[in-house]
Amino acid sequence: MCQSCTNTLLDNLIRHGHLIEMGVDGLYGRSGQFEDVVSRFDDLITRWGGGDGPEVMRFPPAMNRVHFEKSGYLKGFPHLAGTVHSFAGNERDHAELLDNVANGKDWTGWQKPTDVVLTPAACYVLYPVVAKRGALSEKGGLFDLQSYCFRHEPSKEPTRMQLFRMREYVRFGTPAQGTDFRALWLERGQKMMAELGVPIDVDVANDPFFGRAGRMLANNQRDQQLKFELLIPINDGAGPTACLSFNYHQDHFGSTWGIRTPDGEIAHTACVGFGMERVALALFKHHGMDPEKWPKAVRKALWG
């Protein structure tokens, strides 16, 4: 990968004020103009998917630690997880903590895990909520989610943020309902992104599983074609970036959480995920840093 080319894009975004440096790779503030683009893309997603009648839910960027542990995320992605710790000492410990801070020493020894962790993907919060409701209806379930998510992978690539927003539609039901949903969005997603005038490609993909066992999981995921990604070239000198993801989980989450169809079978799930910041970055990359000068067709798709 051409690191200097990637930095050129990042520097350009910062110079124009679209991203605001915060002193940590992958952690940025966003300008009002950047946020407006994200908001308009959010509206575009709703125009394409809102007519299906999903139940809308919005969650904070943190989830129940017990639910997180049960989800199995640590089996596949321990390197990406983010936990929330807080001070658990006494007054003497507090004095030592302040002394360590003043002298540039490690002050985290008195930190203990809390009951929450940072949300790794928007849908992880949803599964225990649906499970608590009992068996699905004959129609299954369809949900519209958005959340800030965290993944610990600091990078100079502007597309690889540590905190980012993910919008998802998540489908629950029979295997046929799951695969039909994904097929529908594989087609929809390409049509929707074509309105934005950016170069796209769709390919079989896999999640970034950890370690040797993870490589086997990734190979199985690819072999079964459980995951597809819509790719857009954004970082100069690097491969294209996944901006939309189309996933069929089979019965993984249904089995984990005991979610069942009306006939007692384990429910299958599928989802389509939209990387909100990544799509905004793709638009700035391909149409320029001034949205007022973007092609008329693109502005019409976003601003009407």
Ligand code: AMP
Second form
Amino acid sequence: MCQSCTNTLLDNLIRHGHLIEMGVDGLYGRSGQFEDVVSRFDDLITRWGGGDGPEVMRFPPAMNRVHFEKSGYLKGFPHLAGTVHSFAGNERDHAELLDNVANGKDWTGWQKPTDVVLTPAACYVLYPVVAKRGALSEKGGLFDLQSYCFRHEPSKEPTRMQLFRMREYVRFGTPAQGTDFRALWLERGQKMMAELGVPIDVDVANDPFFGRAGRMLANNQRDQQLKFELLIPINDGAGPTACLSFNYHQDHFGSTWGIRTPDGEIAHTACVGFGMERVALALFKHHGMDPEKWPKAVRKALWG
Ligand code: AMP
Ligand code: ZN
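Since we've got the form predicted alone here, give me the form predicted in complex with the ligand too.
Let's see the whole complex now, leading with the same chain.
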């Protein structure tokens, strides 16, 4: 590692140009090398999961506001949601708006919600799409997604970004199809990450539900072991960071969206999520700021 690598991980990433400051915590540009690592990791995921024959779909990083409202995201995570607003005034309002901007006053009063909100997790966009197709087949459904996601959680920790990419495989079907899928990926995810030569640990987890009612939801999620995370130590002086998550939603999304199995039962769903930036950051943290100097085995896993 080079001489200047004495500050925090964030400082080092910025100094080496891998993250480019934009003046807001958690909002960064990425270097070409950083992006190359992200795409090689994307390919590694496909090597491990593509053989299952998922249907590949890609969506822009925003979703239908009505679908978002119906998804229930606001019940659990109102504090993380990002909505898109746009100017909806007349010419006089416009003049006042410009005046307020020029004088450093609030100008957002004329902003009105649009039909889109920012995608909070890659799979949220998918459920209404699958619901619209009608009942599942005997094989259920398996989808491959990747999207930029927004969460309003500004932080100095480079692993906690406001806009980051999440790759996901999402499974639809019977309870057994859901739990088998998650068990498969809990195993597979660890083998896949072992190729990257970073320290890993797997533990039961919960989502950061809002408020007092949220604490109950979080406890329930842990008690029922609905969420597991693959953790890697990345940030200086902090606990390890969740880089992959393995979620079993039971019939939560199936009943919200009316998705059914061929027997007419409510479909169960599960997903595995890969934090693309977090895994790239784990690699820079453990193998250094120059990917060309990373261990041979790690380079082989990523670049072949
Ligand atoms: P979650 O839906 O919270 O389980 O997130 C899925 C995956 O996205 C996690 O396992 C992380 O790797 C990644 N992730 C979640 N939040 C962030 C964030 N604020 N910044 C970067 N990556 C994140
Ligand atoms: Zn998901």
